[in-house]
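Next up is one chain by itself, shown in structure tokens, the form predicted alone.
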Amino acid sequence: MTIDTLVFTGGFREPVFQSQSVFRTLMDCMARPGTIGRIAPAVLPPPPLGAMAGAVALMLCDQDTPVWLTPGLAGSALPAWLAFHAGAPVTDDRQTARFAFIEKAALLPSLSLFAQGTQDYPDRSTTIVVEIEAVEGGRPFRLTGPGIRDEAIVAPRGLPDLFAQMWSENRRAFPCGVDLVLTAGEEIACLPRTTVVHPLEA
């Protein structure tokens, strides 16, 4: 496949109705931490991301929200694809990201290298959309906070060793912070900074 094929193909064939639906998922999961959420992404956008990133990605971005990227990402044909369909600008800066995607298997850096917000404005932050190989089947946490009765068991596969000392750290910004998109295959998962994560013994 050419890099012409990959820029001007695999975008949404029914741009409002599946943006829509990967948006309501999305939400769901945001405001309800530790669901997961499951959609057929019906997008391909070039590797090494892969489809659920990518559906999330058309859904977020757009001419205002400029995205960093991963070098792997970087070097690839996804940031012509992302300004062929969603008009998106790739930025080196993490600070000005709005969205970050990181693809599976790559180094997850350190959240507070992201624009945080502030205390006036906590919604100028960047979200980190992350892949990994799987929302089941890792390492457990119990999540606590709002969306949550009582208490939410997850166990992502694919994160740091160091994840939850991580979140702690972005944790204690708050009401700044970064919030994180889990997503493997066609499901998908978040982290929104009001969670408070407390690792488990697998």
Second form
Amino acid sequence: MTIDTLVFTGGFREPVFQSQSVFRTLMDCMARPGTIGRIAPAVLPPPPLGAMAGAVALMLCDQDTPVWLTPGLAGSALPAWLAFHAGAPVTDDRQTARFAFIEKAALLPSLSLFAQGTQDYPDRSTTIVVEIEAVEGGRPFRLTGPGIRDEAIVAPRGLPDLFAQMWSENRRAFPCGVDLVLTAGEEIACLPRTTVVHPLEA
Amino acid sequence: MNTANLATYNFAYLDEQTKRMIRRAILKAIAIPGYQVPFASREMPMPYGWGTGGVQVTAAILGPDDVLKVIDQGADDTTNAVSIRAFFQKVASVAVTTRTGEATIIQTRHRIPEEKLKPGQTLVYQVPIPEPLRFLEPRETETRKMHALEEYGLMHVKLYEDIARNGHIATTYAYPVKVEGRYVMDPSPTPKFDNPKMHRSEALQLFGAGREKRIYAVPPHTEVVSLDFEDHPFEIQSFENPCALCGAENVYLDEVVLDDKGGRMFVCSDTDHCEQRCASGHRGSLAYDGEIVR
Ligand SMILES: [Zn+2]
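So that was the form predicted alone. Now I'd like the form predicted in complex with the partner chain, please.
The next block holds the full complex; its first chain is the one shown before.
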């Protein structure tokens, strides 16, 4: 194996086109909460991070975006992979993180610990990428808000039991607050801070 | 399309780092509808005023499978629209169209197409002055504070002064709107006729201001309300006669001078809309069968 082969292991083979298509899928999902996007992630990050979260990382992160990682991810080869492929620095400080990554089954910290943005600059907040078990088959939620015609029903599997409560606190901080990207396998769904999450009986 | 033949890192002109930065701004803009996200606008191979903000937004979202339409004042064939379309054909080999219904991305200056936009379409506005409060308060630090505190009283005072002076709200372009009950937003210099089309649109609407370095957005199905008063409700322009070429009513019309003797007619500003109506047999008062001259 040549140095070059090692160097490019797990990154986008065609960064321009693959990151564009991941972005468009993500943009559509952010613009239409409740929509499930499907796309081949085309990257292979070091475990335990999954491929779709890795694709989002390489598509959006670079030297301008400090990244916060869970202890499980921080202790893996991920920081080196992110540094190499994206030039993105890892930070311990959730308040300065532009992105945060939570691998499947890891604890999702309280959302208010991450950067919320300010009233003047609500965009200066953390976008949290959370890997879940599946985008379907879990406890159902009814979603309303911008991007949703009347309502959308989603049932992500692998979110904390108290998620609806965590999210309503985040929602109350509007226009501040975090935005969530949920990934599972080749699927992706988004919860921008505007989305109202109503729990439904399973 | 064979993507292998393109100079990889120059697809859509912008470098990948710039695209990432713009893409991050777009995602935040979608998450905070109507809020102006600062971004580090790049020099583009065209002067400001030619829609460099819209061009950067389009370049950051555009992919090989997109079909691009570019309009200026509703027309696909003005210099500005032709140049921008040619630019993206050159740097992205993207398919282009003049048909609103066929486009996945529509970049626009000054109009929203008459044809109802569909899910999956993105409308990219070229914005000269993104700050609706700018003419009331020149300082950016102050307007930012006004948005933060939802201090929009001055804006209402300005509109009310219109009423006091003219008996009605005289603002006809860039008529301010409130998005999802929170941010007051400049819809860019579209005629207020188009404001209702922004309300709960099926399409994603993205706004790029190059010189002022701002990106903002209205997601689909989002409430967009034109500012008004109970005793002076918002009204769109109305036209006495239908389009002289295609007979369309309830569309925005442009005045066209026919000769040097004061002859003139009013025709659809949306050229695609007019052409499609003519092609399907609609006729206005000045149209000749079989020969439509614009
Ligand atoms: Zn017409």
